[in-house]
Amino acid sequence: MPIENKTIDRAAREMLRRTADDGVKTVWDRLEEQEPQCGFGTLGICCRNCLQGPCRINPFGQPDRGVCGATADTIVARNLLRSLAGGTAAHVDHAYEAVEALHKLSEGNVNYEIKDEAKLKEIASKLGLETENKDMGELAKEVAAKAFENFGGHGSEGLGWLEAWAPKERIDTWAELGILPRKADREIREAMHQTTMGMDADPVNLLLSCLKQGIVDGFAGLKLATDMQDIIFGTPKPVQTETNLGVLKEDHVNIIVHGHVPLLSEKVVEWARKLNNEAKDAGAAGINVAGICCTGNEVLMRQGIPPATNFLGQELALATGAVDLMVVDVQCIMPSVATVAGCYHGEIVTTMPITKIPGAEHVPFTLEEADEQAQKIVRRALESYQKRNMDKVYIPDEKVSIVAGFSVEAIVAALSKVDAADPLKPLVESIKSGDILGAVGTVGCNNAKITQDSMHVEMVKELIANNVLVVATGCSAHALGKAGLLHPDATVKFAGEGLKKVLTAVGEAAGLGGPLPPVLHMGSCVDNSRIGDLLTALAAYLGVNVKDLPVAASAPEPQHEKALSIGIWAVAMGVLTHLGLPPHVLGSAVVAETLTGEKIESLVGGKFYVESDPIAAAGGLIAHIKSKRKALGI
């Protein structure tokens, strides 16, 4: 495969020029080693849930069942509600470490502290808590008890973060089509028990467990670890910095932050600033730590700390040889990024017991010795340094101007600049006047199936040409940071007149002295929460349903089984979600019909939609997004 038919990205073009040239592989070498893929896994129609199989269904002919006769429709979609329920998973681990770090501070057991009082106060409030006069410790131990009770427990309780949050005719949807969840922990057991052999046969009836789980994910997994981490760590701001590989330096300790869980990027992020003067001690400038993926994203937008690249470019800032030490915890981390890290120089240190990769060190990471582990980590870069050969260290001279960290409360505050009383409405008024055409979430990951960046950055321009606001979370939000769209400057050369004259407004009032950027950075994977929050606050303003709002969601390149978590949460919320590749179903026109059809919609009153071409998927979203502002009557 040519180096321009797989990433967009300068610097990653270089060091895949780099790395071709000293022979070691990458992602898209062992895509191409894959090739041709499995046809029926593909398709999604190859079962391995019991010992008489592996089955496989022929699409054209026999076999048409698996030995214990499921059918090609079966296995879809009980392999599609196993991925959903691993990406469920995911994301409800993760909130629940946030939560159990709120609930050792509260108890003051561990060496972290409550950033957003305001935030805490807020979440407890709308849980029913009394928090006039009252300590935060003590505050912060009843929140985090209540957030421990979406995981488990007895009985047909729901979750409390959804009652609490999700708008009440969502809320009166899913009941109706008895898809309402019980506790997390409960239904991500269903699922994986709903799918063993000899259960549950019916497509439709799987399907509406799919959509289950996507709910479980939106509010045990992403709005409960967005929430605790905001109370933790602070509720984002708007911050400047660099993005590519660019941001690594040649005469400082580049320490990289990698993954997806903030309470051991944090301490690595402090404990580096804090060392800065060993290091220079060492021989080195300083200490300069980097982010790759949601990790990466957290400290972004918290610290202000660049990010080097999104999930496909993670082996690449290792070829730099300017890498002296990268530390990972969970999710989308590579097994060869110690190989590769081994061709050229530094360590990987592994640090959660659920992710050790061979080849890496192992630092364990807990909470109670959080900070001793990560001036451990922090030292052990400082002597990788020392080993660097500098004649090996190559650094590609790309990087762009990014702002990002743009919560919910950001967004509000900017506005609240052009109307202190009333903050929605500029937003809403500009929608009405079609200054704004309506908004694009871009979400997700990389897929080496897809030229690395292309299909989020050539979809976005297409969209904010067309006065269309798009907010970004993940590695989309990374690959359009690389692309410059993060930046004010991206408003007057891309944005279409209405959107910009909107964005200039904002920016001005908020003394930016210039406009807000056309692409509003919201955060990592567990933040498509806070897209949420601001729908739900835009159809409560509006007086409408959010499957009403003149918006839509977008998995440009969707790689992980989170994506798929995340995107069928859009679905369940009512929003139309567009994806850059089909996910395995298209083995079933049942599934792949139902996913994509006016079934699906008339039920939860959101669908997918599968477009690989960008500018083709702009275009279908602005459709939709055209279709409902005629709806509402704007």
Second form
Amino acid sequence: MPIENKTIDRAAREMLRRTADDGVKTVWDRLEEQEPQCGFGTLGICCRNCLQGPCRINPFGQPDRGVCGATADTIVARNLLRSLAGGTAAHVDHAYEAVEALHKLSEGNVNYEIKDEAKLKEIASKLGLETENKDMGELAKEVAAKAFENFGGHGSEGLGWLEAWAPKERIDTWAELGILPRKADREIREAMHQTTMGMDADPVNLLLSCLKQGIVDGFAGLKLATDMQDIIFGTPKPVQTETNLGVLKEDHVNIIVHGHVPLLSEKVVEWARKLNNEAKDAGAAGINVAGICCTGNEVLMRQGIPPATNFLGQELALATGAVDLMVVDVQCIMPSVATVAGCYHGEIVTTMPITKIPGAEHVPFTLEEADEQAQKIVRRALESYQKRNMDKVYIPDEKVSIVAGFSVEAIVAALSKVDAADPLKPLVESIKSGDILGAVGTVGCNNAKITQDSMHVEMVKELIANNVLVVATGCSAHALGKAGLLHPDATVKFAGEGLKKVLTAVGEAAGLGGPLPPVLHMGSCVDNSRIGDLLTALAAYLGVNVKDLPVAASAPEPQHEKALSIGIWAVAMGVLTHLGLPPHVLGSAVVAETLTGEKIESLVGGKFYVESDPIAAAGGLIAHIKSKRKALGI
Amino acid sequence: MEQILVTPERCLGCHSCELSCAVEHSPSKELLAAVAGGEKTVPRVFVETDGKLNFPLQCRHCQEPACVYACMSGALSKEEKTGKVVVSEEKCVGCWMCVMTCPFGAIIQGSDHKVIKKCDRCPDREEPACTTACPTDAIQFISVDQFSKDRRRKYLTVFNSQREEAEQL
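What I would like now is the form predicted in complex with the partner chain, since the data block earlier showed the form predicted alone; can you produce it?
All chains and molecules follow, beginning with the one already shown.
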């Protein structure tokens, strides 16, 4: 595969020339070795859920059933539900860690603090807790207790977080369909039960459970995690920094934080700053921390830490030979990082009991000893720096400026500079007038099957040229950042006239001396909840339902099970959700057509839309936005 | 010239060769389109097993093809230039004599049950779909000479390790 087809990122291309010269395999080489990939897996028609199997269905004839009698429709729907349970489990487990941190800090057992008391109070009052004259620690304990209730419990009680924040119309719709979730752990457990041998064979019933997993993901995963993290680490405000591999510094000790949960990365950033002088003693100019994947987004949004690259670039960052230590927590960490680091330089440090990698060092990370362990990790990086061979360092001279940190609170704060009494009004008026045609949230991963960042960037350029406001999270936000689209200059260069006018007016009112960027970086993957909150607020302001808004979601380069569970949450919220490649469901016409057809749209208002061409996808999303505008009479 | 040659002990029975063969012989030649479009197609390679050994079998394109000799309508012929045994489906009368004479069972009836289908070694591709799809190289598109050489080399490795073991004793 030519390098141009692997990535559009110039830094990544430079590094791929290096790994090719050095004979170091990367994710793209391994994809080529896997090709052609198994057709049964691609179609989702293999089942290995019991020991009578593995079974596969012949898409062109016999056998059309597995040993137990399961058809392609059953197998595809079951496999999808299991994938969604995997994605949902990842987000709910992430949220659990954050709730546990709030609980422990409220008891004074751990060295974390409440950075955003206003958010704590706001959440507490939304949960119906008394906030007046209450000690913050006490309030945090009560909020943590309410938060814990989302995971487990007896009976058929629902999710408190959903009841407090989901629109009433959604709750009624989900209740009517019988997909209003009970506790998160119960729903994930039930999905595993529902899909085991001899259980649900009805593809439609299984798909309803898929929607239910999405709802669990959205409220007991995404929303809960974001809320806890904002309380503990602060609600993000706009920050300016740079991105791409050029943020690594040859004369500094370079530490990369990679993974998803900020409990670790925040502490690493804190101690890297505190121990900066020790780096000078070690002969370096200082300590430079950079991020990859969503923990990178977390410390970008709150600490201004520059993102080095996104998912597909994780090996390439190591190939610079300049990364002294990469510390990882959970999710999206390719096991190959240990091999690539072994070929160049640097130590991979795993920290979580459920994410260990052969060839990496394991330094257990616990909330109770977070400071000691973070210090230990930073000091390991100093030691590693001293072993670095400077002759083998090559850092591409590629980095661009970005602005990130657009929480809903930050967006409302910027808008309130235009209209302090009614902050949402200028945004809504711009949508009504057509200056802003609508909005699309681009989220999710990179996928080696798609030229890295190409779908994100080309589709988004087309959207903003057509006056569609784009908000982004996760690796999509990284991709757009590397392409310069998280910067005010991109508004001048790429945005349509109407969008440019609005972003300039808001930017100047907010004292930025220029427009807002055309793409607002709203955070990590769990921060998709922020997009959900913004849509909920907009719909409430307009007196319509979320499903009626001129908006859409997109995962242009999806890879992870989490992307699917976020996607089905968006669909359950009533949002059209684009995927840049199909999930493994095409072996069942029933499942594929249900997910993308009128049936699901009539039930929940949203559906999936698969399109692999970026310009065609933008066209499809714009057409959808226009149809929603028409229905609203604007 | 390359032949389709099989190392059966490497076959894990995944049936990827069958699937890719069926796709290559579908109208669209593309997995997702063929499945979504409900296209009719059958594979010309068959993974058979006796419980001990898996064997992906297809037409061996024999030098002395029993099927060609048995074909009374002239539908089957041996192409001199390529060495392939090919079928002209227009001429096939569906007498199934070839099916009875092929020792490998490599000839089948098409989904319309009227004429035969067999391996054509993917004339539109440089390398047949089945050998490309095989994840373990159990089926290879390789010259007989190279295949034999690989076998000899493999034998040497076995021979050497046995000798070394014997010396250590």
